[in-house]
Structure formats: C-alpha cells, structure tokens
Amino acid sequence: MARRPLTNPRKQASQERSRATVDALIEATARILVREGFDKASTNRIAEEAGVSVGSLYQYYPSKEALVAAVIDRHNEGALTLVRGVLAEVAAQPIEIAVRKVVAAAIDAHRIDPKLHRVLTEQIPRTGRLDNVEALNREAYALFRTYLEGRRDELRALDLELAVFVCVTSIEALTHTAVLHHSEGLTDEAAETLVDEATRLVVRYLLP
C-alpha cells in the first residue's frame, strides 16, 4: 500500500496547556516562515521558537509538512470566511455592485497577512498537499457560481462553468499579484483603482 505522507495532526490536544503548545507551534512556524523562510524552518528551530521541545512537537504533528499544512489551513480559514461573508451579503444585489464587492473582498483577503501569504505561495513546495487549497478554490467557485445562477437572465448566453472559471481565475490573479508584487504596500487609492478595473473587466465580460 502506498505510504502517503502524513499531514494530519496526530491527536487532539485535550488539556489546556497542550492546546497552548499547539498554538505556540503553529504561530512559531508562521513567524519563522515569514522571518527566515521555508529552508530555515526546521523542526528543531520551530520547537525552539515556540519554546517547546521537539518531542512535544512530534506529539501533535507527525511531520514538518503537517505543521506547515496547519499554518496553511489556518491562513486559508480567514480568507474563506471573508469570501463567504461577502457572497452571502451580495446574493440579492445587482451584478455590477456584487462583483465590485467580491473584488474588494479578494483584495482584503490577500491583505490579511501578505508576507505569510507570499511565503506560502512562493516558497512552499506543494507536494501532494494541495488538497486543502483545492478545496478552498472549489468552494470559491461554487459560491460564485450560485450567485451567477441567480442572475442568469441578466447575463449573456454563456457556459456558466466556464464563466465562473474565467471570473474567479482573473480576480484571484489580479488581486494576488497586485497585493503581493506591487511594492509590498498597496495604497488604498491604488486598491480602489484596481477594484474599478477588475470590476469593469469582469462585468463587461459577463453582460451582453
């Protein structure tokens, strides 16, 4: 049988202090990833930074990969919450306004912890473990798709699946690139301009 790499936590922390240990580990990992990069994030180094022993680390995470996966999950959680919220809020609103808010939310999501996000996307070798990231993506697709379905009569004739792909991919790429690569600090003004542009791009694509 295939020895798939273990990336799930080993066990649930049940007592108070162990929960603190787990938290310390995840936070230490994130901190080291940001400050020193993926290469320097050895299990020994992480344990040290967390003020915890390596032994304890392995009580909760079976591998370094699992620890990084935990950081990714926690980071994604925030973004997903944001996106879910906006798409709920926007459900009954007209396309132009909805898209605008979605784009703004995408920017906010990338602004949550840009440095960490950058390390996560650029430095972490994604071997096997893209499952969770893919799940996030799938949910984003589903949410946006549901919205478009509700407004189908306002759209030109199009393949919904395809349209969702085009919109989500474009919005993600634009906001991602703008936040992470354009001078590390996106002005609020620049962000607004970006919202205008991305909105125009997507809306004119969707409408007849």
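Positions refer to the first chain, counted from 1. Each form is matched to the other, and the largest set of C-alpha atoms that superpose within 1.5 Å is called the rigid core. Since we're looking at a predicted model, the values are computed, not measured. First, how it differs from the form predicted alone.
- With a cut-off of 2 Å and the rigid core superposed, T199 has a Cα displacement that falls short of the cut-off between these two forms.
- In the core-superposed comparison between these two forms, E89 has its Cα shifted by less than 2 Å.
Next, give the form predicted alone, keeping in mind that what was shown is the form predicted together with another copy of the chain.
Just this one chain is shown here; partners and other molecules are left out.
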C-alpha cells in the first residue's frame, strides 16, 4: 500500500529571507499547476521555477503535495479575507445592499485566478485539505449568520440555520460555476447581471 504523501510544511519561515523563499516556492507551484498541471509538476521543476535549490525547498516542504496544499491554503485564506472585509463593511447596511456586495465579492474572489482555482479544486482531496476548506466554509457561514441575526426583525419567519445554508450555498454554487466553468462568457457586463439576479434570488428568499 502506497504511503500517503506528507502535506504539512516542515517548518514555518520566520526570517524575511526565508519568507521570501517560501513565497517564491508557493508562487512557482501555482504557476506550474496552471501551466502544466499537477502530474507534470515536481519538486525539481518547482525549485527551478522559484530560482532556489531543491535542498532549500526540502527545508520547508517534504513533497510537491505539501506545496500544493500551501497554495490551496493561501488561495482560500485570501478569498475568506475578502469575504470578512465585505461582511464587516455591510454589518449595518440593509439586506439588499449587503447581499449584493457579498455576491459581488464572491464573484471577485473566484475571478482572482480562475484557472488556478479550478486546478486547486481538483487537488483538495489529494492534499488532505478538505478539513481546512470546511473550516473556512464554517467561518463564512458564521459571518453571514451573524449578519442575519442583526437583521432578524426584517426577515420572514424561517429557520436561521437553514436560511444561512441556503443563502451561502446558493451564492457559492452560482459564482463558482459561472466563473470556473463559463469564464469565457463572463464579461464585466455579464458578471453585473449575475450579481443582479443572484441578489434578487437571495433577497426574495429572505424577506417577507
């Protein structure tokens, strides 16, 4: 039985120079994944792309799977940071305005690098990062739930937990599918129309 590859870093970068090395390795991994795919990626190719020695790579990461996991973690944390910022910004705003901004942020997050996002989605099971992704999803759910709790008197009678699930899942599914699988046709105008329609869908579900 094949041994499962190690996917956690060997150590964390603490010095500025070591952080620069780690950043170069993660960025090189992302470029190779988009350009050549997971199967053609290797630690030698990644080190070469990053401009560092293989020995330096192995100081921080035990395998290419660990590097891909690092790319997934950074990519997802960036998306969640965007969502956190938007929900903090709309905390006191009406539901229609808040939902519109959340939908727009979800589209923006998926459009940061759709080709990379598509590759990383395929690699999540291989790198053992499903738990991490689920933890990020739980935070997104919690943030949206906190917002809805603050507007409870405006909502129709509904189960709040179910409402959060329906809203967040709908927004994620719509934006994920539109950006990753129909990116060629998703012009700025089409994206704005998608924001309008998704906002209408969620707002009409929430309000009396």
